[in-house]
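Just one chain is shown here, as structure tokens, and it is the form predicted on its own.
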Amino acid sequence: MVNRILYEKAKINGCNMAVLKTLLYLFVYPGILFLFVYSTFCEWVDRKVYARLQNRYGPLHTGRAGILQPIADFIKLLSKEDIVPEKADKGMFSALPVFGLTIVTLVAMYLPLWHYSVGTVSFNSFPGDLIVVAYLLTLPTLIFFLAGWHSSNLFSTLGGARVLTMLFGYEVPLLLAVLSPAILADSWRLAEIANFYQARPLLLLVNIIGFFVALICLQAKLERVPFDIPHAETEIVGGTFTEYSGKKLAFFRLMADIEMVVGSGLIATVFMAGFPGGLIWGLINFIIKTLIIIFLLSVMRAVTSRIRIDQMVNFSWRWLAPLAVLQLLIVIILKGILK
């Protein structure tokens, strides 16, 4: 009888801990609170690096060295008047920023960030989660297209069309690039891919071509220079976001920041052996590796200038796609040799 009572208490305590862990995962780390704080910090890092490479100071006055400027910008937008154009599809126009923010936050939940090490996987990991993450990361692009389309503005519609056109350029090379490490690891599960390369760090060098292809494709997915074609201010005002203001624009900007963090996290997982070390060291690993990727994105942004939409698509299919296929062939040949 006593054993039975102790068993039931242990079972209840185990359930309570599981619920607590899930709530912490959703709302604290790597949940909404962490994503908001860290993504705004990454925006500050990006702006400071970009500015210094152009011999400017970047954010300076809000907080120490301007570190609170992205949060101040977000709060300022929340306080601005929220205008919905008369001819816009009001339901879709208002719902899309929320959908987009929800999607990129959801993607972060599948990155193997918390309490996993070699030989174990996180509780939300499953076979094929790499494909799910790659699929979910295409949805923000479709959100941008629909936002421009339902704004019923010429500049917004043109920006939305450019978003969709770019998608056909970079999406295939990006998918091929992230699949190469998975093929060598013989797994479609992100945590197992990271574990594989943690045990065999020298094999990370095999995927160096795929790493740079994925990096360039991520820059295109984030619509940053030289791929900021869908919202080129000098050509189409603000493109997709021309009609957006107030909290809706704030949500879109936060969505872009979180997408940058999540995309960097995906690349770090498959090309940089993930984030080993449990909660604390895993967090430190995540921050260091994602900041390295964001630094490279900032450098790419600073040393290039905007290209035309046809040049972007041509570059993707002439260079990125063949390089991604080459990476795939290298991995397949090496896998055959190792067997």
Second form
Amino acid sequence: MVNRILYEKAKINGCNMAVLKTLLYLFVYPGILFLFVYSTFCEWVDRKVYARLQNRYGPLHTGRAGILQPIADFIKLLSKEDIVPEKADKGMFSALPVFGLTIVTLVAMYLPLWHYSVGTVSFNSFPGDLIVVAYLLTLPTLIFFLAGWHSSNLFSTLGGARVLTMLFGYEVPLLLAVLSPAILADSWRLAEIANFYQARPLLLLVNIIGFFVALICLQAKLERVPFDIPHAETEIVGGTFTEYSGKKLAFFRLMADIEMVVGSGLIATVFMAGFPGGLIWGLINFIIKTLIIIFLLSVMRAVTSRIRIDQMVNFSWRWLAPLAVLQLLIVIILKGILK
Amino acid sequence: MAEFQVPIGPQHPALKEPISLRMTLDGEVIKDADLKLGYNHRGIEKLAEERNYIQNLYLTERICGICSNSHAMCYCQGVEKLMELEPARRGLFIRTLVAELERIHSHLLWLGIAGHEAGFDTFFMYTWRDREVVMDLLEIISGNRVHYSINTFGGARRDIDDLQKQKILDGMEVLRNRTNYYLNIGVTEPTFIARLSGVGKLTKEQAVSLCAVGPTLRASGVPRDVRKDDPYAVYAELPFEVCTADSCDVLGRAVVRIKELIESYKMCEYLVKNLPVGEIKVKAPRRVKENEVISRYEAPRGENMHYIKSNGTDKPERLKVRAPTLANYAATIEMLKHGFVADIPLIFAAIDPCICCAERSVTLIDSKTGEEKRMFFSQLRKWSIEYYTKKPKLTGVTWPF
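Compare with the form predicted on its own: the form predicted together with the partner chain:
Complete assembly follows, chain above in first position.
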């Protein structure tokens, strides 16, 4: 009888532990709290690198070396007046920033960080989650388009149209580039791909073309120079965000930051062997690998000028897509040889 | 997508001054373009009639904040012609030196703007950092960064000494290295070239027939420069070439400006090394006998023209300023047609517009009907008083929060 009670208690404790672990996973790491802090940190790194490359200092005053500046900007934007244009679709206009933020935060759940095991399938790691992540990362683009469309502003509408046009340019090369390491690893599950390359790190060199294609596509997805066409300030004012202000704009900016983190997280998982080592080492791995990618993105942002929308689509289909296909061919041939 | 109109301006991030560009678009392609002026009338020409010649020297300097010396020097040369005054040679050298330093600062500023409009902010930051070198030199010479006030009838107002000469020579060396680097970027950085080349085409024939001036004209392969064609000050003895490009696009305009920078460094060095000894100015009369004159000057943006009519008193009867930007508007509309939306800021910025220099009149346009009319100021004032007394007071309005 006593044994029975102890057994039940242990079971409940185990159950509680699992629930606690999942809650931690959802809300602390890599959940909302970590994403908020880390994405603002990444924005600071990005701003600092960009500024140093431009012979400026970048943020300096808030916190040590301006490290808290993105958080200060976020809080300040939250406190600003929030205007909804009269002609805008009020429901959609207000809901879209929240949707966007939710979606990009959700993507972080599927990155193989610590709450998974390669052997078992769980809610955040299952065969095909690569496709789910790629799909979820497409949604922010749609959100931007809808935000532009529902603002009912001429410049927003133009920006929205540009968002969609760009999507047709970079989405296919990105998917092809991300799929080739998956094909070599013979799995469409992020955890297994990462595991495969952890065991055979030399094979990572095979995917080097795909890595750069994915990097450029990520830059386009994040709408940063040279692909900041949808909100090109000197052409179409704020583009998609022309009418947004206050809290909604703050959410959109946070969303862009988190998208940068999860996007580089995806590339780090697929092309840089993921984040092995459990909680602590996994976290260090995650930070180092994503920072390398963010550094590369910042350099790309500093050394190029914005290109035109037609040039962008042209570039994607003339260079990125063929290079991604080439990567795919290399992987398929190599796989044949290895077998 | 059907054709629709996009208003660029009077308030727009790409425009630093108010002007209205009405674009008729078909998707991303511009079908038609129209310019509306008259947002920034300042009445400077009228003001000039109320002031004496020496006061007007400082007034004309304030026509523009970037090419301030261009207007002052153009006016000064015109009045000297009316006075039949031969300025001091050393004074002319100093004037020309400041004019060329101003050209350097204006072209560096333009390069930065071009970089910014093309979304290349790194280029913008670099050129504006280097512009500080020449701004400091101007401050060393004149004491000011914007309005140098170096011109006076009969010569220059301030002399330069050996230490200043040395600083100018050092500065030119720094800037020459930097400019060669930018020239290199201009012909190698692929995204920058992709944005600039083939944009805003203006053929040689169009440029001539639409009376384009300055780098816009020279980038279409027409070697026309007042400094060479009708030399003023000491340009007749200066070693320099008229820079042209035959690509007829925005890239050509950028290249022409960078080449002109290099020519300007050469000129500045020559001016400093061959500065003659002697007085910097001669005494000028206060009154000017009845006559009229047209003074031409090659400003950084193109040919600047002042018409001055004197009536024997110490005040001009009429001063007419034709700023280079005005001459380029017709060509701009031609350049904008059949371009992309993304190219609007670049094409418009490529003429280096200075809108408030060129504004001369106000037309009242009814916002509902589009009807244009003109009014005396007294009429306008009366109308506004009537409008506000008749207008019913708003009631029941609450503060939004």
